[in-house]
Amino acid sequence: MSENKTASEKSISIHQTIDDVRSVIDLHKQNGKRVGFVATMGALHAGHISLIEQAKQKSDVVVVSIFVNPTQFGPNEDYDSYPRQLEADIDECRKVGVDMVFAPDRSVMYDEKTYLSIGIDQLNEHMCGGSRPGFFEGILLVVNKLFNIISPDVAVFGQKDIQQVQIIKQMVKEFNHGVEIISAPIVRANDGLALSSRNAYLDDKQRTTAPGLYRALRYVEQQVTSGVDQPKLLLTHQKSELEAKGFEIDYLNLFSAKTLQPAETLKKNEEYIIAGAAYLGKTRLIDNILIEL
């Protein structure tokens, strides 16, 4: 289906089938248009809008997908309760000048029985992959599908999900997708909390506590850039500080930006990710800072 608004607003088309979205994109490609893509699970916030704005700068036509992907949720995670607000999300896309929204049902994206999967070696052993088995395999599966459906020239992903960005870049390289991947900076609230759709789960007290994760990462960044090259004790102390504030730590560490492996001794002229994930109540928060020594 498609939808057109008044002349004062840019027209936006809404598509629910693969054939429909492909036919429109093929026309744009035949006219020499460069296609930009932002993959989302909906519940759009300012972080998503920043990705869309970057896509607009790099392309002629911007496509946003809105699909809560079941293959990246574990059996005890929040697939059923994940916020879904399609009409509000489409309104947001219209306001910021998105050209096309692809909002498929689950049955459009996945057959009832599937026989193939994507495996990952090493890059998902730590960080979020270490505690969420199957998570990145599910992300690669859906992103691979979306790239095949939309054939974008450029795709924008957020740095907040830095492990996802690095793994997708590797997939593009190894699978020869021919898509330029852009990593967009993290968008934060005034108190430093990285914006996330899951922040809606936080109660008022937890919301006040939540920026503590970013402050811990910033403190580690300051110490490391000041010369600390063996951060184990520093990280242990920060974990204890966060636990005292009510966080349940999943991980807090420095990782090689290239291999995503933990870095015990830091070296000059190398890029690292200071990354953490922690629960406040049932809400899982993630954040990171990229540094080059």
Contents of the next structure:
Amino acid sequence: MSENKTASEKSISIHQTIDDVRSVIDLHKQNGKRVGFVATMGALHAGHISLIEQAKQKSDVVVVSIFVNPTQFGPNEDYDSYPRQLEADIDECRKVGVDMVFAPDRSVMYDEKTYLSIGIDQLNEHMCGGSRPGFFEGILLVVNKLFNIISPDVAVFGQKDIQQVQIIKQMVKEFNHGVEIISAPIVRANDGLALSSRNAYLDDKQRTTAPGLYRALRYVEQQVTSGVDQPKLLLTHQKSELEAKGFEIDYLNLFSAKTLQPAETLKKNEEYIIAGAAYLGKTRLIDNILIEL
Ligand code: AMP
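Now show the form predicted together with adenosine monophosphate (AMP), given that the preceding structure was the form predicted on its own.
The complete assembly is shown below, putting the previous chain first.
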């Protein structure tokens, strides 16, 4: 299915089947075009758009997938209630010059019975992987499938999900996908809150409290960059402050950017991730800051 050009917008094509999206991508590749890819679960916001802008810089044809991936949600998570607004997302994609949207149904991506999975060692032991069993296996499965379907030359992911980027980079290396992976900076609201499709769940009071998570990370950043090398007490204190504001902490810690393992003593010239995940009511917020000491 292809839509007509208006005066100010170039045409965008919407694809719901694998054969359809592949046939158009094949044509672009035969014409020597470089394909850029942004994988999303929809409910697009300025964070997603920044990835699309980067993909446009790096490629000739930009493909955005919009698919709420069931295999990355746990049984008690928000798969059913996750915001879905395909028409509005397509409009947004059209406005920012996306060439192709791949929006498959669940049945296009997964047979009712599947037999294979991808295992992950160590890299998913902590951070979101530690508290969401099966989450990164589900992400790797869908990203692996999407890479096989789209065959991108370059794919842009957000640093907002930094553990995801690191694990995908490792997958590309070990599975030889031949896709260049770009990590794009976190886009924030004016008050510092990292943009997220899940922010739509926050009520007014929670929305006012929410930037506290980023402020806590910034405080930790400031302390460790000015010489605190054993951050345990500092983190304990920040956790209590957040709890007092109404957050329920999942984790707040420093991790090695290389191994994604917790770092108790910090060393010079090493890269660390100051990362936190916390609930406000039922909404899980995540955020991180990448630092090099
Ligand atoms: P999602 O739709 O939540 O699966 O996110 C799709 C992509 O957008 C992922 O690579 C995310 O890391 C990225 N993303 C989400 N929020 C932001 C943000 N605030 N800034 C930059 N990238 C983001």
